[in-house]
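There is one chain below, alone, in structure tokens, taken in the form predicted on its own.
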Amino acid sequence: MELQSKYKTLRDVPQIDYLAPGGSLCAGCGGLLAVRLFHKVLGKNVVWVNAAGCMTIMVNYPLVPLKSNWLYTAFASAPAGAQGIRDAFDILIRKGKIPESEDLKVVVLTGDGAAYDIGLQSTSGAIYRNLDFYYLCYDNQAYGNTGFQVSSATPVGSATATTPPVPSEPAGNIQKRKDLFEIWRAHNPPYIATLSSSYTVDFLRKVEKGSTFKGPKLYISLAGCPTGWGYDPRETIREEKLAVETGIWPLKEAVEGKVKHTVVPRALKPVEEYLATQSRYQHLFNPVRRKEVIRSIQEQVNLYWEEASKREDFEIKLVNT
């Protein structure tokens, strides 16, 4: 029986928040507008499991903005760190130690380099060990904390401060990203999902839903990241938006391994309408027009959007290549 979700409308989004204002990162973080969404939905009884990352400035001791409990980590054992948790309580609420009231909700906060890299081996054992955690990752498509270098979720096309455009490499990247979605699906976890703070209902709906399993369970929050990506830290949002309407991040989820679109564009916009208002891509359009990089990124996209349409049943315009 499918959820009756209580997030209906923006009307429904949580008043409350439990990570208050202002702080040490960047203005417009989308990894910032990700967390406070999830918090939103999960509540104040939450332990935070973070890996080392961008998410690591937000906690300054004695500046702690969350109304939550905080754990730091290495960079590789952040799920680790989250079963050590996990198994403290469950083994002290079995005992009788501490009341069920205060069981917290354990929940790993990564970027996409410890989630598709440093961090991916030990992932893999608490999802085969079948931990009851959630695992967040804000994927801003690079090392943002260090400089912008890349990571095997960086996009092909995109400039970082390690595959900068030169005569060798125009293009900058060109290694494909890892698809973090499907390697998650591949270990059998009963719920995983692709978010962004754009569609904030589907946001929100996808949490409320993932919260009813028990088990590990997967978020991947598009992350805009106004420092690497370069645009103005106003139009997070935007660009975010702008990433689902072109079909560069199709918003969906996995239900015990079945997987089907939430957010589904009618007609999909042309890519360059999203590259072109970031800094990081602006190598493909001056001071020439690489037309070959520009149509390689929107056919995989049509390629992608082709065949979700073939398992899944549904009607999609795509762009004329």
The other form holds:
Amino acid sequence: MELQSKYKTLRDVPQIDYLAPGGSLCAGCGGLLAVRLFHKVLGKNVVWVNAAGCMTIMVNYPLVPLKSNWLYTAFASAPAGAQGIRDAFDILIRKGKIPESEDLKVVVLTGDGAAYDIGLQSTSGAIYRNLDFYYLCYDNQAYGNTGFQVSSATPVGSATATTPPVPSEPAGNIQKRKDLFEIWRAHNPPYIATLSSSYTVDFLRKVEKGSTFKGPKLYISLAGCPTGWGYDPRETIREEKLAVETGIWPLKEAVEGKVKHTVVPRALKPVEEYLATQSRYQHLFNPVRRKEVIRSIQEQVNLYWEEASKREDFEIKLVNT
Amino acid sequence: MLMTGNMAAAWGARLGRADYIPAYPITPQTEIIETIAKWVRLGEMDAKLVQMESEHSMLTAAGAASLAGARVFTATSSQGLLYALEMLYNISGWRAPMMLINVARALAAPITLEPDHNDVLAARDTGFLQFHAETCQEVLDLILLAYRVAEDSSVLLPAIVNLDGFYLSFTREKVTLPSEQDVSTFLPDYNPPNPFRANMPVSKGATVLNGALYSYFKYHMHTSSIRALSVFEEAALQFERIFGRSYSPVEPYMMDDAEFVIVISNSFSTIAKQAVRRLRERGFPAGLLKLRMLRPFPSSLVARYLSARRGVAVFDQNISLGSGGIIYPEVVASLYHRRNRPQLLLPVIGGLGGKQITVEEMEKIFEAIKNEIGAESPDPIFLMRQEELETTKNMVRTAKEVQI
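Could you give the coordinates for the form predicted together with its partner chain, as opposed to the form predicted on its own above?
Now the complete complex, all chains and molecules, led by this one.
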């Protein structure tokens, strides 16, 4: 039976914020927006367990914008930090050393560098042990905090600081993104979802829905990155929305392993409508149009949705290539 | 009762009422976590043991659990310690007291199993307090003492208790187990300052993008570590009153009127003590100073015991390649400002990769001090017996020449 959600329209977005304004992150940071929304659903009784990344700078001594608890661990092992805290609370409550009212929801917060690359081992371990925790990956599709180097979340065609387009490699990055959703799903956690702040109600519902499960609740949120992707900070919501409308960023969930797309565009927009708005893809348009690269990106998107529509039996109009 | 060094370490966790034991197997430490795992499963120990996917994660979980208010115990060796090394710096910076047992084992490459101290001494700059044990009883007692010091509100730093792989980890000795009640008197429940809580949120491990502020925190940690020495001495007095065993940061052995002294730590101390006794029987004024506390380094005690001796040898069971022993310069630095410092400070390196050191070799060291061998040079003497050298040469020849 489907959960009756508190969140039906944008009017249902909780007014309360657990994140103070005026923090030290970039203007227009999509990752920060995701943290803010996530926190609204979870409430204040949270401990964030952070891996090295952009969000690490958010808690900058002596100024802390959070009304909740925070631990910075290391690049590779935030999920292990979550394990230690969850286990400590469980045993201290069981032994009667602290009251249940002091308990916290444990949330791992990492970027894609930690989630897809250096921290994959510790994530795998935590899911394997069925740790009762949340994992929020703000995915800006590169190592943003160090100046936008390629990660295994970087899409084909993106320029990064370590995959600059050059005559011998005109496409920029040519490696395909790891499918982290499927890597996580292979571990059989109770709940996984992709998110985008631009689909706010979908976002809030998924956090709400995940909360009903004990065990790993895993989220990959698209995180528009004005400095890395190269667009005006005010456009973050529009960029993320375009990513969904072009089918580049599918919004879906997996409940006990069963995948369902939660937002299905009736007709996909051509990927170039999204690509053309960002500096990281400008080499695909100027000085010459890299038709074959754009076409192959479109083909990948089409293939993905064709298969998904068959599996889940929904209608979607693809873009002709 | 008779037990191995590993078993004594497990009893340290049990009697110390550890709440949480993140674990990961590695030889020669594994017996410790296996023992605790069994106790926890049988309900003989009220704690949670979780086997992690690496030592790096194990230490992350350990430090994080301490910040949530649990008393934490864990153990590793060698490669495991180095794999986790990044987290050691974090945990001390978090001011998260916890217990890490290191069962010493030499480092790859070449990969090997027997001990030297390059593993544990790689952690010397991390902010972890370090205590090194010679006997199984000492393993247990130092765990209780180290918990007490680490959790003291004027210290708040994690601790390592080191025991040598094989020589101590698998050696059975008589160990007196204290009563649970006496241990609770000596080591009350951990009362964490500012743990993670719903009603009083805290941030730990905040970013510090300011050199002066960073320096301030490091200085604070340093002075806390230095303070651990007097906190240890006070705790040791109470320990002696309750349990009848006395521990100081350094242990002098036959040091009254000793003219020639060896400075040493860990399990080879037992062999060196035997050499000292034999030399004394022959009228040779030998003495021994055992380093029990390596961090903070007990400089003033070292200086007090070594000043006015004729010659001192520092036995390093480790090597900083391209420099020499790691303890040697620390002893030298402790003595430099003393007017009556010994004229001869002889650096000796022995026991790498668990190479056995005989009583005769220990006696040779004293002979070398007396004859002022090496007085002209800071290069360390490497211990190797003739028959070991010949066997080694044979093996090297085999590797080079034998073809199938």
